[in-house]
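A lone chain, given as structure tokens: the form predicted alone.
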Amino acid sequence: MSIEERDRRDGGGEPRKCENGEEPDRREEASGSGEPDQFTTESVTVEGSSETDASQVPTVPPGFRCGFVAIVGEPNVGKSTLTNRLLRERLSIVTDKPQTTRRKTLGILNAEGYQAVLLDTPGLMAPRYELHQAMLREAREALVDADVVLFLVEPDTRVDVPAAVRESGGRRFLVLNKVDLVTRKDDLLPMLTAWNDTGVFEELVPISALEGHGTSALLDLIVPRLPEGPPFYPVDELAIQPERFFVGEIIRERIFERFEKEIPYATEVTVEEFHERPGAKDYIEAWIHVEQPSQKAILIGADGAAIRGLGEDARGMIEEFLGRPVYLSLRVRVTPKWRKRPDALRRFGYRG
């Protein structure tokens, strides 16, 4: 059955079925209608010379920098927050809840004289379930690539420096985000002062990274720092990561928005179709994925309302992001103790 006729039969696409044998239940869709495309790569053949014209090769100005700039720190201390007002854009998904990223996100900041690639990294912490220890296998993967490395620690934070930070190769920022959040702006002096007698760190920035004071100094300290070299990705590139990326972060982050203690926690999405249709909607098949049959029933709701408010809020964020209309389908399935399973876990992406 082809992806229109599902659309005309019952508005959310022909059911799979489940492990057990068995149809899912049909509660567990909801549709919508929306948002931005994902990076797509094709194959291109050329006839005729192999040779690169070197009239087509970009030409680089002298002094142009290059460079990687890696977003580290504990859990809900601002990183995303940072990422997306340096790039000017929404890209990285934010919500105040902790341990929201799970994955490093890269986004390109192109500008004259420089390209930073900015690295959002997910949080240092104590690693509870191989789910935490994968998230910090992205974070010190960063760190190894970065030349510039933003520590980010709140006004309250206790001042210690992770061996990860230490050791890392690049120029290392002490970066104190929240100072909004400071009311005695005198409180902030002997807070540098002490993350500064750590003798780790070349520079330390004030900001409020939400507000956006300090970061444009802060971005003016970055860009002496990177190495001079041609940009690493094109200049017209925001992300590196596909389209269908972005469309399951965006749905993550609406759960932990709309959903309470461990549900956001137990959540995993997974898009499994993405097909762009001219003319039509966009048919996106999202499986959110949960541990519990009990967290399933929380996310669909009496009689699905929970998974249709769910769907009609992501889908509105997916079309804004893409800049056309999408259709949406969202379907939960208990994959037990996905969190603790290794082979769960490189099924949904996460490198071992």
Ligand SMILES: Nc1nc2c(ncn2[C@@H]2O[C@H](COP(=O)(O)OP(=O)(O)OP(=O)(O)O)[C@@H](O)[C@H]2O)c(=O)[nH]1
Contents of the next structure:
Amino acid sequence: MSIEERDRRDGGGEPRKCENGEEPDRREEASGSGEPDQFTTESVTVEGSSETDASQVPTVPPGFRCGFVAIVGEPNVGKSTLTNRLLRERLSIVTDKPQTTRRKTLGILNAEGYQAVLLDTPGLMAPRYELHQAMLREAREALVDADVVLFLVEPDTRVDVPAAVRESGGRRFLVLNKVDLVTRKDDLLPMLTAWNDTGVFEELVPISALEGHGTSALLDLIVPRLPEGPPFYPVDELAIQPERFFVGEIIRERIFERFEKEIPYATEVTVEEFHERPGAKDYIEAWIHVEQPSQKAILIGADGAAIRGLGEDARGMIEEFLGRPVYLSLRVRVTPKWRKRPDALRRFGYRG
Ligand SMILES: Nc1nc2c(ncn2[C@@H]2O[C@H](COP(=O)(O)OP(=O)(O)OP(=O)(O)O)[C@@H](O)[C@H]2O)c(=O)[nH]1
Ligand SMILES: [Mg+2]
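Given the form predicted alone above, produce the structure of the same protein in the form predicted in complex with this ligand.
In what comes next, the whole complex appears, and the chain from above leads the way.
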């Protein structure tokens, strides 16, 4: 199957609710500063392929459960870490910096007797510009769709339930994450009691998403709350968003890891080309958009060293994710004030 076919299938199979793996609108070229600089990296061979056949949907036994589980909370509380832990796959990007996740990311947890569609979301926060508004829309949409809402918090945070969580129609759980950081376990009970006193949650579950403590117990509480019904997606699928979405996310993650201060936040990644080539590795061309020429200079680095390092790092992770070797070409271009511009955000695939 070609990448185009796979992406069409990944993005096109209409789920009962939510998500369609939208492509950015290429007709709306964001303004730049002349030709972008291009950098390429050689690839290494990685064996194996993760290709699956979407048509193989087995018959559903009686009592099968399927539903959407929204994972929401403030930035950096561990939503993506929990998503990956429950999926047992590294699907969502994770960094130690807040506001890493910018779009709703679907992960499909398939197990005997149920399919839980996990919705990892951007952090709930006070929006400062258009990009934040778009991120909040993604999180709120997930809440509308959810059968179960996991509201993640860290220890010792102020007890405050956002209206969007309070008003969501799903079954609400308070998930106290990062309990590995709490040295005196006696401190947990008062924290959980304070959250319980809000009267919003039907379960309160302490976990460590990082270490995997409490996460199977959490799943055991989630599954009975999913409605009975057939699976929404083929039961051998992990994700429905197109491969190019995850490729862009991996590049963004590596930027968050490798660059400091405002650079990760002023950066967006679009995958402009992604195709198979007869007798050669898949070709991927991604553009890294920044807001100012000074940021472009930092990303490129002296003699292109920074972007070469980024390209090699990202290519390795992309190959691991896709299970096949790729040729990655990175370009950097300046799109002034893109975080505040609805036209640029649309071009980058955010919905208005
Ligand atoms: N100690 C500890 N750290 C954790 C735990 N879960 C997540 N982290 C760390 O917290 C940081 C943020 O994790 P993410 O999963 O990216 O958090 P997020 O809520 O998805 O963040 P945004 O996407 O930015 O909103 C990372 O450094 C994680 O390793 C945990 O249970 N214990
Ligand atoms: Mg995240």
